[in-house]
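There is one chain below, alone, in structure tokens, taken in the form predicted alone.
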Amino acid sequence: MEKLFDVLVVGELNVDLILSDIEKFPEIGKEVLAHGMTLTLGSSAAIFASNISSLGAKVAFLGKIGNDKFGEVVLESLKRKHVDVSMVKTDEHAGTGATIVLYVDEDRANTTYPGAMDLLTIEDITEEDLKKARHLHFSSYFLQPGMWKGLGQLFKMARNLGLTTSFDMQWDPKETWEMDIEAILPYVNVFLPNEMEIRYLTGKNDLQEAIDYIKKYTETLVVKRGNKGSIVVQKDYLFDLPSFLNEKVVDTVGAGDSFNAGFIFKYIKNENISACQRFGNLAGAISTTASGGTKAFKNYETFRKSALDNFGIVI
């Protein structure tokens, strides 16, 4: 079967309402002022899909939204970035997810209404859906309880059909970090946690101990470290690559998802892992040059210009 898409993204869909230029986080019973506000496409999976499509990959999305204005914003945003939304499902009994982001300096606090994100299950995904793509990416495990029991099955089905796979579990709002590692990670080609997430998942305070615990379960482990760069581990290979530092950060919303987009964009082109890591670091840095997770990614040419103008990098 001819592949229609380079990447099928399965995951959560929501909008982000970002309140920025705040002097401090609010306290109970008190009020603070935000001098900036942005309504934009949110969710780890959607930011990844939008940005990797902007880089030039052919991308489709499978997820759930509500029949409401926020759902329209999600669909319109994805379509503008040439993401195929024919597999996005509308649920008449739930609203589209939304996240309120309070941004203070380079720190942020999020509050999320999951809405239709709760309702996506393995029954919503068919082999025919997967056969349309070369690669499967899934984000935000802990925000999608309907997928908890079926995610290992999804990755196994994808691998059996010849797809490569990537997974970014994201933060656990309940902070229980209950995930069946042995049922999921052996079917994941690229696992993309950040430094804090992998420590909590493994219960290890030491990063190297956390890496040693996880690396035996997955082919490629990528640990995102924010302004410290990233670490890539493949068997006995470990490479710690510093970040491209942006001295004029607008915000860091979606920087990790942008890293994922850059890394996987090179990965699906079968480039070596060091090239994937470097491009991931660059994509994460470029994300911080504009507000929201997607505004820095208009198309590949503007990405190249930003790389040169902001970081002196020629690509």
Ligand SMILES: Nc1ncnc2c1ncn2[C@@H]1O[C@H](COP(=O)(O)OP(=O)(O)OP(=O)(O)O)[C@@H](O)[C@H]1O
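In this text the structure is predicted, and so the values were computed from the model without any measurement. The term rigid core refers to the most C-alpha atoms you can superpose between the two forms while keeping them within 1.5 Å. Positions refer to the first chain, counted from 1. What changes on going to the form predicted in complex with this ligand:
- A movement of the C-alpha atom of Ala275 falling short of 2 angstroms is seen between these two forms when the two forms are aligned on their rigid core.
- Core-superposed comparison between these two forms: CA of Ala307 displaced by less than 2 Å.
- Remark: with the core as the superposition reference, the CA shift of Val10 between these two forms stays below 2 Å.
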The other form holds:
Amino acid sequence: MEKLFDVLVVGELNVDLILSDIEKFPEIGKEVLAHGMTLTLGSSAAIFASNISSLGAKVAFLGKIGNDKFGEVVLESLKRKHVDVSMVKTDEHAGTGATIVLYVDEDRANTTYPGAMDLLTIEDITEEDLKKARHLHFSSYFLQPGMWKGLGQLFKMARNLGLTTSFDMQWDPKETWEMDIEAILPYVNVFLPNEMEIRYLTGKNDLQEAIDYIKKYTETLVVKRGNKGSIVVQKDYLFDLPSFLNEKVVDTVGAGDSFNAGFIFKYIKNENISACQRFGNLAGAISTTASGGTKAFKNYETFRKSALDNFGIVI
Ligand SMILES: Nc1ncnc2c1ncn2[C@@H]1O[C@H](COP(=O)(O)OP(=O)(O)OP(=O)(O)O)[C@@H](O)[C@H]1O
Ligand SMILES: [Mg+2]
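Got the form predicted alone; could you also share the form predicted in complex with this ligand?
Next comes the full complex, and the chain you just saw is listed first.
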């Protein structure tokens, strides 16, 4: 049967309030002026959802917001990217997650209020929700304590219903790196950490040792390596693909989520793993050509033009 969505994204939702052009960091008890301000959709899962939708996939989001103005900003931003929000839950007791970002030149200081992000649990996700999609992507494990216990079960449920699955655990702000690998990764088709994250998760400083440890648990391991590109690992297969190097990086915000969007866009079309990796590297590189996480992904046509103009790649 034809599914309603190609991808269901489960993850954190928050806004970023970015204050820029600040003369100096504020001191306790004093006040400084910022000459720039932007309010945008901030979460990593939402950047993934927006960008894979812009590439042409049919995408739905399931996450938790508060009943407030920031929640409206989140919903409007997703809708503008043609992401279905009918499965987003509203919590009456917590506010929508928000990060205040203070930019002084290149340095920044962030403060995050997790709010409703803390409260999403497996109880919020039904078999009926999962059945609407062909693929499940989950992002930002450490930011969603409500999901810690149930994540393995969620992936297992999805796989039993015939969905394929992908997982980007992202950074652990508390740096505990406590995650039940054995309960989660066997039900994940594509695991997408970056190089630092997989080292910390395994406690192994040597990348090859970290890869050897994790590849036992998951079908496809993808290690993102910034401007060095990515490594894809399956049983007896390992391919290290250099990046489409961007010499004039605007910013790297969302490069990892854009990589995920490119990789999974090809994966859900059943393309071979090297085509997925190449498209992931390309999407990550294209993301660095514009500010923020979603600007470089307007639609497939502009993406195609950017690939040609910036990297000489025909897609
Ligand atoms: N300067 C760059 N030039 C070209 N490609 C890049 C550059 N930086 C990143 N990429 C591409 O984007 C991919 C993902 O970037 P990165 O490794 O920074 O992910 P990440 O650390 O998960 O990022 P995020 O902070 O968004 O979570 C890389 O694997 C690479 O293919
Ligand atoms: Mg990342």
